[in-house]
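So this first bit is one chain, no partners, the form predicted on its own, shown in structure tokens.
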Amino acid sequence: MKRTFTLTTAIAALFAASIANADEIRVLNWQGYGTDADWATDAFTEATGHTVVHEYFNSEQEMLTKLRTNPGAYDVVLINASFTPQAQAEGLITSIDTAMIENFDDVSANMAENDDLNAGGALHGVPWTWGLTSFAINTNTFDEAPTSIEVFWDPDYNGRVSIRDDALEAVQFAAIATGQDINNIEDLDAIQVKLAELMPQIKTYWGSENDWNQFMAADDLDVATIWSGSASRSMAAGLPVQFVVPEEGAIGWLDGLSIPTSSTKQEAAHQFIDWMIDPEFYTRWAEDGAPASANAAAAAALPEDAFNRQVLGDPEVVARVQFQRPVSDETREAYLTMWQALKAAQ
């Protein structure tokens, strides 16, 4: 049963002299992504007055669409740190006090220092959540789980794999398991030939949680990549998976909130980030499955044997972690070209 959540005495407190000056902020996020829990959202306005509405995106490329053609519709954003920096030379967030976050003491430095969301030398983008983009594998399959990536290329898979339908995902996923960097890939023809030679094996391609899930449930398919915080949800919610970051490494990324130039709520925009990366918050969406969180002290509240500090947090496995950075638009334009083409001759 899940407990019932209100926020802290002292961030009650904190937050109730701006009830009498309520606003509606809207919020720019992935449908499902924490931001719009109905007890997160409750609990915001009960402390705060203010209330929230969601507007949902379904790529990066979508989001700064939104924030390009609806100047003044949002007031928080999520962004993935390697698009902060676009976001930010386009003008389209303005820089983040921090003085009116409390829970920014609690973020870990390594993070609140991160060079992508502290683009255009001021802080654009809070550090929210971070995790991996990696693969899980149906336990009912295996005895024991993989430790190698080439598990996707393994005949005895044939027709039970998938990946997901990103060109981006799938390059970089094809630069692991060639040994390369994925932030600066010098074999492109190595990445083509070995996403070609994956193509035969792959039953479906996934493009949400939601689809994954379903064919999880479903015993479709034996392995497939898939978001740590998806996998966390999915194992939270019964479904025969195990998360794998296999030896060759995985690919990282980092989730900040900002705030969009255009928004004239910025206060409460303010109010509602510091909310966000409060371990009250954290550890109550952690029980129903989330990424890692950027703030040390939130990820600390964890029980022992929670997915994020059992799997996440072991050192060993961050180590073979890459981050993602910024990608160009013509390199992007290049990956589509490519995995176009590799998915045409199928």
The other form holds:
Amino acid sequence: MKRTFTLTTAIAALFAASIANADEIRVLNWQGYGTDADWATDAFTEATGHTVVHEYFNSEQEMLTKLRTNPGAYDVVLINASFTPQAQAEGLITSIDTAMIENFDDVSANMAENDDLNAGGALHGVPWTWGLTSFAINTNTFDEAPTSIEVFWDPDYNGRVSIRDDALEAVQFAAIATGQDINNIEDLDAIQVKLAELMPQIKTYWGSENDWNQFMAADDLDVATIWSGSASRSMAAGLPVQFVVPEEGAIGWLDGLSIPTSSTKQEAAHQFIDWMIDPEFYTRWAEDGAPASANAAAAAALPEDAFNRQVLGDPEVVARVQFQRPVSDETREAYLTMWQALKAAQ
Amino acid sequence: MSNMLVKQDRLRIFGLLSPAYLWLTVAIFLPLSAMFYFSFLSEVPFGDAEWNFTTDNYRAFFETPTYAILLWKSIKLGLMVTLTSVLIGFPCAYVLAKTIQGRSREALFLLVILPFWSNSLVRIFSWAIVLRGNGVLDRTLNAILPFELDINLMFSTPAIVIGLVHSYLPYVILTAYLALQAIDDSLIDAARSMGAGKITILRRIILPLSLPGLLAGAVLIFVPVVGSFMEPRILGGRVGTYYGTVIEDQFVAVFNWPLGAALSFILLAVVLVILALASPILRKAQT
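The form predicted in complex with the partner chain is what I want next, because the block you gave corresponds to the form predicted on its own; please supply it.
Everything in the complex follows now, all chains and molecules, and the chain you saw is the first one.
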């Protein structure tokens, strides 16, 4: 209760000037991904008077389609940086007025200057969260964490391996294993061979974080790819898992919050984004398991032993990360065809 | 005068049938036509996306061997599940129709229909709990048997077949039961009095007379199993990629509705062809 009070007073102080006109803003995001936490929207409403309504998407393609088909329906949308240039090029999102976002000064410069978020020469997405796609191990099986991604191909773990059922992720994962640039894959055949060798090792694919937790809890898997944010949540929930960033590297992603061009409540939208990158919001969210914050001040506000500080705060780890760039539709299609053929051959 | 009557009859028939036809139009014909239309588009026609008419989606099926391989895999799964269901369901229906009487029959019937009353997703998840290594089945058998047995059926083709048979078994039991019950017991008595053995009675009297029901049940099972996606995905793991799961991916994961729609209509066509090929047998069974 006390916490909510400090939160609300903090935001109230920030937005005292704009309480006058209350809007209903519509947010488009993945379900359960920070923006729709009750405590967060309640605090925002209490401070600014603006209410928040959510709508969800299940894939980036669906998100883009919703933006195209429902002009004016959304005021804030979460867009992965690798899709921001496409959304910008189609005129779906507008540039951000950083002067209206007080917390923006604390956003790490390398994120704020990210090429994809600055598509079209101006900031079109406020860096919000980032994380890694790497893998986690079952600590009941491993005495010592492996250092190489090759553990997926280790016959000792035959039938105890899982990766996500996603063509892009599978291909980029194999790109890392074959020492290639995930954004500029030159030897696709090598990747096909590598994945074909991986298939017999796999017990099942996972689709959602919930699937993953169930398989781990049932002791079905020893090693499986996972997102860093999900791994931190699973560890917090007491599952015997440990997140590993292998020496070969990991896939990095960056999520930004954008404002649709058609939004009629731009001011309220900016305020909501400001609240989303506020350290107060982030430290509370991190208690439930959150991805890493793009706001340096928010990251620094975490406790010393927090997962996002220990694992993702390590500069050596960050140096090994390859951040995802936009992928063209043709490339995506080619990856999908390859992935489906590999699955069909099982 | 008689003309008037006919007219009235027609009106009455029309009045009685119209709710059903309205329902068919709204619930089946319209969505299907929309999907059929989608299947000839190059893009999902939402918003400003540029699209045009194309047959590329149908060509994709023939150009990429993946789809044909998976369709064949799905048809094999359909045959396997149907055959297993008939082998289990027919004796069960026979016992229900001919051997058991009275209240115990009602109780058994209830047990047969029970799976229908639970959500299919719940059923599949409960199978997942039973079949997995160190799961219910594994532990129970190891507790009873004197030797150590490692049963881990989860994420395998048998797991998919078990889950699907459990879901669809009631169809074949119910249809076969109705056909078997219609068989006059005196026919069997007559055959027996003329010295026919049990096998002969089954082969010459019971099977031919109950064949329509049995086949109806088989068709009811085969068609949905060929397109099934939820059971293979959850119970099959790595080997759980089927034609149905690829269609699901097109709609849910990669948002390529036109291709998903085209693949669905190819499936529909293939199933119709199979039923058409089987129709001489079906018709023969009816007479």
